[in-house]
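Only one chain comes next, encoded as structure tokens, the form predicted alone.
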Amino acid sequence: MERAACIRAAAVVAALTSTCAFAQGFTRPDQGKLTATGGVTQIEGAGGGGLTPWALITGYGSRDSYGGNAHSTFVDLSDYSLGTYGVAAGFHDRFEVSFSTWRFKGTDGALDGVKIEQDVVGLKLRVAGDAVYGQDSWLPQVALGAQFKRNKGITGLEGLGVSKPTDLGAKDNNGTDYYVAATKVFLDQSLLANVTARFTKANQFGLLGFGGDLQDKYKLRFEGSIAYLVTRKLAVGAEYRAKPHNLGVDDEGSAKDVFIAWFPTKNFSVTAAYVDLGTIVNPFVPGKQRGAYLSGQIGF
């Protein structure tokens, strides 16, 4: 079922991309949006903060144009590392498609060299409001989104009979998150606020599959971001993301970060953060996984 959903999502991405490319012809993107209002690249590839997607559409194309970007992110944790890279595109400041691939690796102790990989295809549609130009209204910009996640397997634990998340107790190796995001920019206060409600069964963002021996139902989990624009090109902020606890072998908790993002131009941005991803299964060295986050984005 989930595999079919991923295939359908990929088909939708291809169709949207082809349709918009045909409609735009060879017109150059207009970069009509304000600096930083496309967000940076969220860890799963969507436009937003580092941990949570925002209702903002990625890129700097206005409602009459399009935009896109490529990103690379690296997270260095206590006992693990995570590298992601991918691309995203926004069309008419209305809808967004994204793709990212993940490489999660054990870097210390008995789990050194263990690897997990997954791909994420994302779709987002703005359905109401305008986060920037609706300053005379308290209505935020609202978007609906879905992230289709396909786990590509676990390597390094074959001796224990583990090669995929279901071997650790997950109900499914692949799955889909659904979310509603609401974002508001307060220009006079140089402030951005976002709240995201996510319907999910994902274990550790999907790296350990979906559902488990403790529960196998979609749960509503909330995420939030707040960012202050120190200057037009520099933002500081913090994020929080609640996660479900489905697996008995993994005492999963919430994730959080504090970040600084620099936008020297509309074509380039860098985000650095201190991130706490909570406990990630490690029977040999239990404890919080905290460390540095660095992400670069180039686009138009």
Second form
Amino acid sequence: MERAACIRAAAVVAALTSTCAFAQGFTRPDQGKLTATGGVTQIEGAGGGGLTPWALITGYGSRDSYGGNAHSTFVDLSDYSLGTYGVAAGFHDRFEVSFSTWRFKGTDGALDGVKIEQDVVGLKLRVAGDAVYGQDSWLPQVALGAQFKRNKGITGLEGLGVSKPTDLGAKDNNGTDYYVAATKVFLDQSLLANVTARFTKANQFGLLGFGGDLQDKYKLRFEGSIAYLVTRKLAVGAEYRAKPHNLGVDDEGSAKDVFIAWFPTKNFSVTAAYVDLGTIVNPFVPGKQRGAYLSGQIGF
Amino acid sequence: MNFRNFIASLAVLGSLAAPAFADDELYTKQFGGKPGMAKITHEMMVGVLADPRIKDFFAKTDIERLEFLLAEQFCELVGGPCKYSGRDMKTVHRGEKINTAHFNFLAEHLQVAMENNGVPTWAQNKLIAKLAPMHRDVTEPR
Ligand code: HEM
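I've shown you the form predicted alone. Could you give me the structure of the form predicted together with its partner chain?
The next block holds the full complex; its first chain is the one shown before.
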């Protein structure tokens, strides 16, 4: 089912990109946005902060052009590590498509050596406002997005008969999150603020599947980011992301981070953060999963 | 004192009483007042005229006059004691086929000029906040 959704999404993207290319007569990427206004890459691959997708369209293509980037992110938690990498592109400062692949590993404790992988395809459409030019208006930039997630399996727990999230009580191995994001840059205060409302069934971002023994309904969960623009190439901020609690075996809570993002050029940015992802399957691995987050992005 | 003088002196009193003092501080302290702003707009235009992506727009422009008008306009926008005397943004720019990228390239030359003249980022952003909505009038409508 969800796999079909992924393929459908990819087909839509291919169609849109090719029409863009034709309509544009193969315009070159213009890098026509101000530094940092493409954001960085959030954990699922969309343009955003570290944890939350923003309404900003990724890359530096202006409304007359397009831009793209590749990212790699590494998170070193108390008992796990997460590595992701992927690519994203923004078209006409209106439409964004992203792909990210995840490798999550137990590095200590009861789940040491266990591996979970998933792929995420993201789509985002800007529907209103302009975060930067609308300084004389209260309307934020607003975007709608979807993240199609496909779990590629769990390895290392075969002895317990576990090879996929449904073996742990999830209702589905694949699922889709839908979100509305509102982002505003308050230049007069040198602040960026973002609020995202996400409809989701995901357990631990999808790593532990979707829905569970406790509930199997889409839940509305809020996410927020605030950043101070220290210079036009440096931002510091904090984020919060609430998550549903669907699985009996995992007392899932919220995720938080504080970050610093540096944009030395429009072709490169690096984000360092300290994240707290709460507990992850705490009956087996007690203790908060906290640690360093490092993400690099190169783009055109 | 005739009526016109009376109104004029009221306006002067009004501007003295208003928090224009604090704003004026932004202009004089952070932007370096008249000489500071003149230097910033000049350096910005040096950058613009050396930028192959946008310099051609200014091929027939009286640059000295443009720098003067920009300094005057920026001064007013950050609350300084100036009144912009040039033409309105739509009249000047419409038809020039200026797009969003051109707009931002020019803004970046301003940012660099402010940086090089020691204007702190928070103060720079107060000016950029006033300029950003002009995007609507400066670039071609779509
Ligand atoms: C917020 C951004 C901008 C501001 C505040 C601004 C301001 C001004 C001002 C005050 C003038 C003089 C008006 C007059 O002659 O009465 C002017 C003229 C001009 N501007 Fe802009 N401008 C902006 C963006 C741009 C951009 C992005 C371009 C092109 C890349 C551009 C190209 C020109 C040209 C070519 C003239 C001279 C027109 C002439 O010679 O008649 N401006 N601008």
